[in-house]
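Below, in structure tokens: the form predicted on its own, a single chain.
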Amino acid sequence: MRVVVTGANGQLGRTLRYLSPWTEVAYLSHADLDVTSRVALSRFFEQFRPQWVVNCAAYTAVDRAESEVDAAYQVNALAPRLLAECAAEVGAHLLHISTDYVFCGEGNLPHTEQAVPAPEGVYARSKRAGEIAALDAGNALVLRTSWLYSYYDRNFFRTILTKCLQQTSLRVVYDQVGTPTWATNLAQAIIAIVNKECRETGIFHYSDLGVCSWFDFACYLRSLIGATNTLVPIRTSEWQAAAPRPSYSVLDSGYTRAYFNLSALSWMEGAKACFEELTHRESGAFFQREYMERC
């Protein structure tokens, strides 16, 4: 099966590359292919003739998006439309990754695929626009996920572990509730969906199981390494971020799991497995670098 993975240098793209599920696959970063250029996409797809396109490319700087509106819409809204249309030209199917941020956070029940989106902020609105654009082409499956983290750098998981190892006192938001999702679990779900070749269209949800706040997540990560630094729960209003965040964005992924026969882990099981992966793959280098050398 010939597969294209865009956003290959992001944490999800890198996870897919590490798992190496397909023999004929092109992992493409922005430097390799401009996903906002119809000419570049059409030329590459015509040459490679993919059967599936997995779009992991995204503008994810939530706060910066408030001042970089055009950049956010180019990557999050225009690119999905072009990817879907150019994929259709060669008979390929698009699996587009979206986000729980399309919900504003009202209510206290997990959001199903039928829940009405109400995005707030440039990032959220641009991601919702990308969903609509991809679906309009008629050959796209939109897979929403939530609070993605991984072994790779620059995410909440790695940041909190580093700060805890350094015994840094942290202020962490407690009134935003969702489900942390390990990128490996999401990647395995993507692989399973693509390998089934059922070419479904529409919106599906996938996240790990359970519910927590960012503060809960941080406390659990601290417990994994046995740190004793202080974690202080704060309200979102005290963080003073530029962009709004949904207060409740738990996704109901029961339908997707049943439909595609996907396995499930709790968010705590996922975090523990990711922590074990980090310690195994870095053979202690992370802890030596982030803790021992700073003491």
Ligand SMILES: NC(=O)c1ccc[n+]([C@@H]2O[C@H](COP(=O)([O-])OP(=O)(O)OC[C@H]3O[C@@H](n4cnc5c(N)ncnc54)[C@H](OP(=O)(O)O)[C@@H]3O)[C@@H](O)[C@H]2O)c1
The other form holds:
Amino acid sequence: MRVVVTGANGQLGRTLRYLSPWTEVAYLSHADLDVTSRVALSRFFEQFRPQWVVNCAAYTAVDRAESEVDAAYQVNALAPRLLAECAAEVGAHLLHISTDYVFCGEGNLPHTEQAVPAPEGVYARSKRAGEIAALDAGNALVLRTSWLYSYYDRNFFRTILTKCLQQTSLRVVYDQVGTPTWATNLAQAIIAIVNKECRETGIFHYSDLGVCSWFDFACYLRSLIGATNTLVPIRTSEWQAAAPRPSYSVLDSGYTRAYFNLSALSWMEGAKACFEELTHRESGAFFQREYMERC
Ligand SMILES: NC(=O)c1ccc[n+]([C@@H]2O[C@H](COP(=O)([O-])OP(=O)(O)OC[C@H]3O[C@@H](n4cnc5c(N)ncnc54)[C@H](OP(=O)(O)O)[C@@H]3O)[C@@H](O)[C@H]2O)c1
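Okay, that one was the form predicted on its own. Can I see the form predicted in complex with the named molecule too?
And the full complex, kicking off with our chain again.
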């Protein structure tokens, strides 16, 4: 199986690289391959002849997107079209990652793949445009996920752990509800789908199991390290973010799990496993560093 992974220096891309599931694979960072360049995509695909392209590249700065509309649309909307078209030229299939933010947050039942998207904000609208563009080409599977976090980079998981270790008092939003998803679980699902070689098209949902608010998630992370810092629940309106976020964006991934025979962990099991990965891979260095910064 020859696979191209774009956006390979992002948290999902790095997770896939760490798991190393394929022998013939090109992990391409932004510097290696700009997914907004048709010429670069076409040239690379002609040379490498992938069977699958896994697109982990995205413009993910949700608030900054409000003032960088063109940049967000180039990566989130134009690139999926180019990727799908260039993949089709060499007979490859595209697995494109999208987001729970395509839903506006109305209702209180998990969104199935059939639920009608109603994206709000530039990031969400650009991601929805990317879904449509990728699907138009006829060779793409769009996999939506939610509240992604990992061992890598800056994300909610690492930020909260750091702040808790530093005994910083934190205000955390309690009126946005979704499902945190450990990037390793999503990566395992991607690997299973690609390895099935079924070349399915359409929209699929994959997130960890269960439901919580950002505040619940933070409380759970604090409990993992036994910290006692104060966590104050606040409303979204008190956070004053530039971009709107859905108040309820839980994905129903039951159909996708059954269709591809995928396993899943609860969001708490995922967070615990990510925490164990952090302690194992950094041999305590993370904790020492954060404590040192505090002293
Ligand atoms: N993070 C979340 O909470 C979340 C939730 C739901 C869905 N998702 C979706 O999950 C996917 C993976 O997200 P992630 O958290 O892994 O994102 P990430 O860590 O921000 O990684 C995105 C990667 O895309 C690269 N990139 C940006 N522009 C590019 C371009 N023109 N050409 C090639 N690469 C480019 C970035 O490289 P540079 O930094 O060098 O530009 C970065 O390495 C995305 O589709 C995202 O929309 C994320």
